[in-house]
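Okay, so here's just one chain, in structure tokens, the form predicted on its own.
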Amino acid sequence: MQLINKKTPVNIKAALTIATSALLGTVSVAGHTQESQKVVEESSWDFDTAFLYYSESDRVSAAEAIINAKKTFENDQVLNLKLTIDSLTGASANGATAQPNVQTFTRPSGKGSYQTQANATPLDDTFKDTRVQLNAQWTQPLAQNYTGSAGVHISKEYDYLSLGLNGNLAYDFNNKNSTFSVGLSYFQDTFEPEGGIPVAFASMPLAYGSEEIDSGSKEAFDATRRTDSDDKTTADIMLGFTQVINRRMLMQFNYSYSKVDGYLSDPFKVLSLVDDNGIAQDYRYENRPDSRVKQSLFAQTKYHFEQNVVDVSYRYMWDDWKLDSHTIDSKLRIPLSNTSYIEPHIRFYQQTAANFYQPFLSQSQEIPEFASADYRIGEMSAYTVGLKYGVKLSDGNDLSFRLEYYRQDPKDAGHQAPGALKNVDLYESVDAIIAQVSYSF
């Protein structure tokens, strides 16, 4: 989610360019801008709140709430302080197959199972998860037409610690009607999943702890881990270039390169072993590479109209998992009066599979090195259509809402369903409500 100050006035060139360095984690979306005007007194503190309900049909539900906090000192000196909490819960695709008969699968924490009923897709229904992410960012010119931003990042789950560090440098010419920036950020990530890291493709075993007549026994269930935890690093840069056409138009150009290294596997996604019927005989954990290097290509246009602002932008991103996404992005704002507006926002977003997806595992051919049935990696289209409505109140303060719809259709990427999966649903759409409440003071 996007907030914005509405207080300072701002160069809304260079605010743009260091705004969408954000795509990156290299600047904070929210606040972090290069002023026009210089500050002669501090300013006080200003608020960008928001709250944010996401919720899959039968699926994924998430609240986020944020909190961001700018204040403007004396020599445009900025710091932004940015509170997350997000709390999941519902089910999630474990990555095997829809089958004409009840499945049973093992939680990930080895205690206990859950079923599946036929011709259902397989959901795990012990997704569950609180996250707290504050962000800190510190912005000040360094010397004529040039400004720079350094950051901090921290992110809890339960599972899972996020540490970053980010850095931004902004230089302003042609009358400071362009603008370069270069930003560069670091992560380092260690998960720690319920029940430990699985071996790659180790059967998953039976559950212990149960009372089933034939559960498993936790040594069996040990076996098939390889350790309590593992870790990822991410390297990122972006060079971004910002034009001023004119008085009504403004143009944004972004060139990232990202390298992560280190775990990156799904330790709760499986995939089904499947027989020349299409009957599943046994449940593998996937593997993916332990590393990936993605860059993309960014570009943005804003045009101010009499009354109505268009924004556009369209993203190309492309990696050496052969996974190729395009992502076309637009909204229109449009006043009802002086104090309010609407904005119609649509999006759409296409992407083909990483070369080791593959929906399930055949008993006839060898164990690939690589294999994912997430469909999160698969080939797909997406679309999001909604509408914000946004007010400012009588002491000045802003207030919005936003109502989105979101909906998800995963594609057949070529893989042949042998018998019984020819009756599944192998790639079933997910549809999802998105509201959203922002109030800035």
Contents of the next structure:
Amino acid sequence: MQLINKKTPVNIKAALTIATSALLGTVSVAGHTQESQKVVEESSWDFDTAFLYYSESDRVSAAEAIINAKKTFENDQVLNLKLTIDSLTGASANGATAQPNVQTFTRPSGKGSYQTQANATPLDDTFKDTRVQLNAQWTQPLAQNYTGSAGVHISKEYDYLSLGLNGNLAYDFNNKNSTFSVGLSYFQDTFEPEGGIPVAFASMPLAYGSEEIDSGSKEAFDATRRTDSDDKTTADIMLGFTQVINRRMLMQFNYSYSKVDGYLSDPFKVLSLVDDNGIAQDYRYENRPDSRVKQSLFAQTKYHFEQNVVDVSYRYMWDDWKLDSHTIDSKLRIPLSNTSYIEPHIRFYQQTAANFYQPFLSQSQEIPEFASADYRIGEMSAYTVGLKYGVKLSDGNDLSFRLEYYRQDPKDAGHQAPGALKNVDLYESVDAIIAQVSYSF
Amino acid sequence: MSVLYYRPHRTSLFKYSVISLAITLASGCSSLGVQPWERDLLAKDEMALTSSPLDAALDDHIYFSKEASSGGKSFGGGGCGCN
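Alright, leaving the form predicted on its own aside, put up the form predicted in complex with its partner chain.
Full complex below, order starting with the chain above.
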């Protein structure tokens, strides 16, 4: 019985090895057990898998699965293939403010509507998406002390396509205790949202095609749409420096420059247009600038104590939307035995608001050039606390579990709330649970 | 006036101090490091800078979707319509 149990992972590995090899055209597909065993010995792919469940209370939940296959060839050439599948369902804040009365919103497709109860933050429950992502990365030594790496990325959702390329060059010196690296990456994304892309600051039209009395028309809906699809490009440069400090410690420093161009608004997000009493008179689609330049400095250190390993990193990010953020992430790996460990994790995050963020539009003021009420670009702090438990199984494979709690606290950056808006929560907190199982074989 | 200039000054001072710290470390690094036979601890999986790549990938996806920052440790580019 035990023998059978021990053999099972090997068979999974053999099957996946054949599948991967067949995809790459390196071996003919053969189902014979002996042959599969032989393939494992010859090529030795390593598989890492993970399944993650993310759930916000009353809002979005997501499930994500990753399988990563890695093979090291002669001369330290490494091929890495990664498949990611995720699925998202649930409700997401649409940007409008809570109100003392029930509110009705048109779904992004224009067909049908949804309602938000009095004093509740409006959530659009239309979201449902499945994404498939493929990554391939090839890494190899180019000359003595030089390592090159190149990769491709493709990601497809129902309404979104992302294609990416990246390249990286690393130079080791000082007896391989120091490494400089430079990396480039480029993404080309196409967004084709349900219902098309709204005209900036157009009024949310009435839903059409239903039996309701005050139903709108398709013509009126289409008049609020600019186009069916739009593009976004992202170009990144990253400079890195890694240094071994001593037998127990190493450090890394990165500088990143990222330029994003194209459609950067969220077609599903609106702003409430309120009167002097804070009562919503209209909902207007948001409008963000069509370019953004982000830069960041990142530092990380790892230190091996007698038993424990501590991992601390800090990131400072700033952009030309006048948004900046600080992130501190720390993990402490504590061995419980020769084969198991626990790893507590704490992360703090804090960001200032983009200069065009505002929680609502006011009738007494002119509509600005850019505005968004998306809390994700507003002032916010967040933290994550979590614990991971990992164990090396008797067959040498790794199994781990991770459970984390994530909380976001959006903040008031000094926007005066008139009348009714004083009595509703404009900056509602978000709580989420993150659960993950990982298995490597 | 001092209020107006306080923030940009502080930000640029911060950037320069981090950059000069990095340069100082880089120039002083030849005295740092270990001999090849002293890499017993550094060679362990848990001492890799990204010791759990899948955890890192999943975290990047979550925080890219929920916050306005991304990247830093690795590329923070596009890839999904989640933000």
